[in-house]
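Heads up, the chain below is alone and in the form predicted on its own; it's given as structure tokens.
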Amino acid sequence: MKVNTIKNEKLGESYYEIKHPSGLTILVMCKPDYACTHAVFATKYGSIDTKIEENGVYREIPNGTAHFLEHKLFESEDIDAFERFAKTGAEANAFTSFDRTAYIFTCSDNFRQNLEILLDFVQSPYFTEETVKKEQGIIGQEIRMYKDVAGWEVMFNLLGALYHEHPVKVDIAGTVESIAEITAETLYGCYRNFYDLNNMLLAVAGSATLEDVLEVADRVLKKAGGKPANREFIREPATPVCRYIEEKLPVNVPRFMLGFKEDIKTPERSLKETVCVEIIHDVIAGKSSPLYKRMLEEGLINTGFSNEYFTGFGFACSFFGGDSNNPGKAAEEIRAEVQKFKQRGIGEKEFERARRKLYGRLVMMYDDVEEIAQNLVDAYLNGDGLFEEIEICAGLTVDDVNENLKEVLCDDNSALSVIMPLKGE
């Protein structure tokens, strides 16, 4: 078993990368002066994975299966995983996103015992038709509940307006109708396909030692015989389904989200492209930008206004949004500012301010073990190393950013999603 040490001399940081004999990739950053340790056991399986590949042919599975499976893995015939963690004093959780499922814990004591619990329950699926049926009712309630959450609805309405076919447009939990199709057999099939250790990753950051991690891994991991799961690249039209979508919900202030879809030719954005877009966002609409200050002074937005580069396998778009008493006007202001920068480009001083700000944020990340572990996962699943983002940021030029600006934030590919208050009807 080979242990690679990956260092960054400027930061004075390093981590270990191990390909375990079981097939699992393990990443460990030791921070001996810290009081706690954060661990993430993740699989490259999320809500966009709505098909299983069998002998080169893709077979559809119900929307929401990844999230459903995450819920069910905590159960066993005897005692569920949360109860086991409660006895050791660890804080445990899990989440399913568009492209991954992750099981996590944070602890200050009993690390080896907690890691054994984590690796054990994720490798020990237990599903019956009776427990699946019960879970369908629980998750069905969760789906209905989120239909009243403005921040959730405004985003998924926008994704539905932007994307024609890509499963990113569907709620991570699926729909009440889609989860009704899930059976115990469905869950076991998805588990075998996506929870093979060759498709998974363990990331640990904090006071635990490499020896702590490997001792438990050697003892608990079951050798896998499969391979990383493949994803189908779904090509999307550049233009959106529609340019505007509106829904009424019980909110006091309208909420909006403006999205610019990218016409992507390859499944994933490079890390350099992602860093460029983050800098573009900050220059155009960050908290220090003239646009942000102007819209705030005019009462078009409040301090909750934000932007995000939303990207993953087969999708990429820029989001700008928040609360506004005049969503249409706010969207017009953002669109106009985008066009101004696309015509004149980003200046050297604007670029350098945003680049330094991003660099500082990346440096500060190494003081937080939870962020380190999550970023180890993010980097690895995207095919990068942990230190690559900060190195790209350090070497980026204004020409790199302006070249990228030509390819993104195209108004013809944009859509606006608005949640309006119910009052007055």
The other form holds:
Amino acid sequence: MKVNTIKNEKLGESYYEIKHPSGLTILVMCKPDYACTHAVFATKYGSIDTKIEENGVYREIPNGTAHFLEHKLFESEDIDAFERFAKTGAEANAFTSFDRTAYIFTCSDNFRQNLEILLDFVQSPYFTEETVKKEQGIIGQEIRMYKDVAGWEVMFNLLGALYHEHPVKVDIAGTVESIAEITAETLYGCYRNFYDLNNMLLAVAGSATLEDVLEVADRVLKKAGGKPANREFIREPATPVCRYIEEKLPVNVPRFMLGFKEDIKTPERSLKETVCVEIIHDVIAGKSSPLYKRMLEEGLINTGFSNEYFTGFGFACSFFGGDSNNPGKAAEEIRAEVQKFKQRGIGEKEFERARRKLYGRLVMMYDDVEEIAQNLVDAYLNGDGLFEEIEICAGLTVDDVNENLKEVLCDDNSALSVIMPLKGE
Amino acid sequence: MNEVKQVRIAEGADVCFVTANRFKTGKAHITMAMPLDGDIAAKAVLPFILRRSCRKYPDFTSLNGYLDELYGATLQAGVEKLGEAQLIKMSVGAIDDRFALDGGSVAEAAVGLLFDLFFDPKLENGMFTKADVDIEKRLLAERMMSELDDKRIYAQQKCVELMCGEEAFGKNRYGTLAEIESLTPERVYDAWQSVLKTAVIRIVAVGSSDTAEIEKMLVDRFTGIERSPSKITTKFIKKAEKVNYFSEEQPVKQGKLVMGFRTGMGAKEDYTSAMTVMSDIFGGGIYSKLFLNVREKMSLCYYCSSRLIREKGIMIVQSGIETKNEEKARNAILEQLDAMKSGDFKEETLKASLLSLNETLRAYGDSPDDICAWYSAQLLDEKLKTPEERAAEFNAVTFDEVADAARKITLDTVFMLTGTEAGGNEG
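Can you return the structure of this protein in the form predicted in complex with its partner chain rather than the form predicted on its own?
Now the full complex is given, and it begins with the chain already shown.
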């Protein structure tokens, strides 16, 4: 078993990368002067994985299955994972996103015992028709809850307006109808396909040592026989489904999200592209941009206005949004500003300011063991090393950014999603 | 966790230093406590006005540009409630000097900026400008409205407002919409002056910076300010006389049930650690009665939890449920409380709760922000307590003390936000 050490002198940090004989990749960053350790056991299986590949043929599975499976994995034939963690005091949880399912815990004591529980319960599926039924009630309420959250609705409506085919437009938890189709057999099938250790990753950051991690891994990991699951690259049309979508909810303040979809030819964005877009966003719409000041003074936004580069396997878009008393006018101003920058390019000074900010924020990230572990997972799933982002940021030039600006933020590929208050309620 | 050094700066104002080299970020928080009455809206808008600009960086864009140059230093403003105190907060965070690309002291510049914002704001003819006040009052009103658009927060605030209608605690920490809309530069200026003179103030700084330098900066800033700190008290009601029930209909997909309880505290001093443990076993973690029964066994909800607000002596239970299950959920919650009262909970659940509380406390030392928050929250207490000292208090709590604490609890107010047919009940 080979242990690679990856170091960054400037940050004074290092981590280990191990390809375990079981097939699992393990990443460990030791922070001996911290009290806590955060561990993430993740699989490359999220809400966008709506199909299972069998001999080159893709078969559909119900929407929301990844999330449903995440809930059910905590149960076992004898003692549930939550009960086991209650005995150690660890704070354990799990989440499902577009491209992954992650099982996590944080603890300061009993690390080995906690890691053993984590690795063991995720490797021990136990589903019955009865327990599946019970979960449909709990998840049904989770789905309902999000339907009342304006920030959630505005984003999924936007994804629906932008994407024709890609499953990123599907709600992570599915719908009450789609989860009703899930059976114990569905869950076992998905488990076999996506929970192979070759498709998974363990990331640990904090006070635990490499010996702690490996001792438990050697003992508890069961050798995997399979291979990583394949994802189908769905090539989307460049243009959106529609340019505008609106929903009415019982809220006081209207909300909007403007999205620019990228016409991508390969499924994943490189780290350099991501860093470039983040800087572009900050120059155009960050807190010290002229656009931000102008819209704030004109009453078009408030300090909740933000932006995000939203990417994953087969999708990439730029989001700008927040509260607004005039979403149409706000979107118009953002679109005009984007056009202006696309024509004139980004200046050296603007670039340098945004780059310094990004650099500082990347340094700050290394204070938080949870963020480090999550970033180890992010970087690995993207095929990058953890320290590459800060190195790219330090070496980036304004020409790199202007080159990238030509490829992104095309007005023809944009759509606006708006939540308006229900009147007369 | 590292040792804390507390230094008095002026009457009712002190600074707490926690020196630590393990972080890449330095943090400083200023917290100012005032009674939750008077011109609440003016005090609420104050930190946001001060966060906009200062004499040195007189506009929002130049100030934010300076923060970017300081490697993305963070600057935050906020308002909170601590019992019946209104807390006005500002904080700054910056990377440690050793990571600066071109040398220079980032941390000291950032702390200096925070003090500039607070003590040396942008004034014209000795007054905040109308333009700044107008923008910030719109933003404050939107902040309040937007927060209430979250139905979970709305239902909880509504329950507290109805339950504590006769107490200051029932007030919104931002004031009322009418109070915000009528704000003037004069009122904001008066609020600033009264905060400078009468607020109980604590600064907490975490990092590797020179503490003597920060202390000197602070002493200089307070020189010439005549301080007479307000006495801040909170009204406690030991017991609910009867249960008040309220409901409201909105076209939402999920109903929200909120139950407010009195916890038998007649004063701040009546607080016992057993009450925190009791609330945690009842509805805190994944081992709690509410999680295991109302969610896991009965499948009624995705969340059902309880939270003790010790500074006010009340406990709040919340759950998101199907409207038609309201009675079932309410009865189930009260049944679990009765079980707590009769000592019907497991010794091992008490153990689980103590382990979890200990874990939470140990985590504070791993984050500069959490360390700041820990000592800031104690600004009205006689003596500073470390997380370790709090942990020792929890660990001394016995099974019988938890059951005793449960027996002091009485239900005061129930608020139910119900979904209408238009919004939900399909599927």
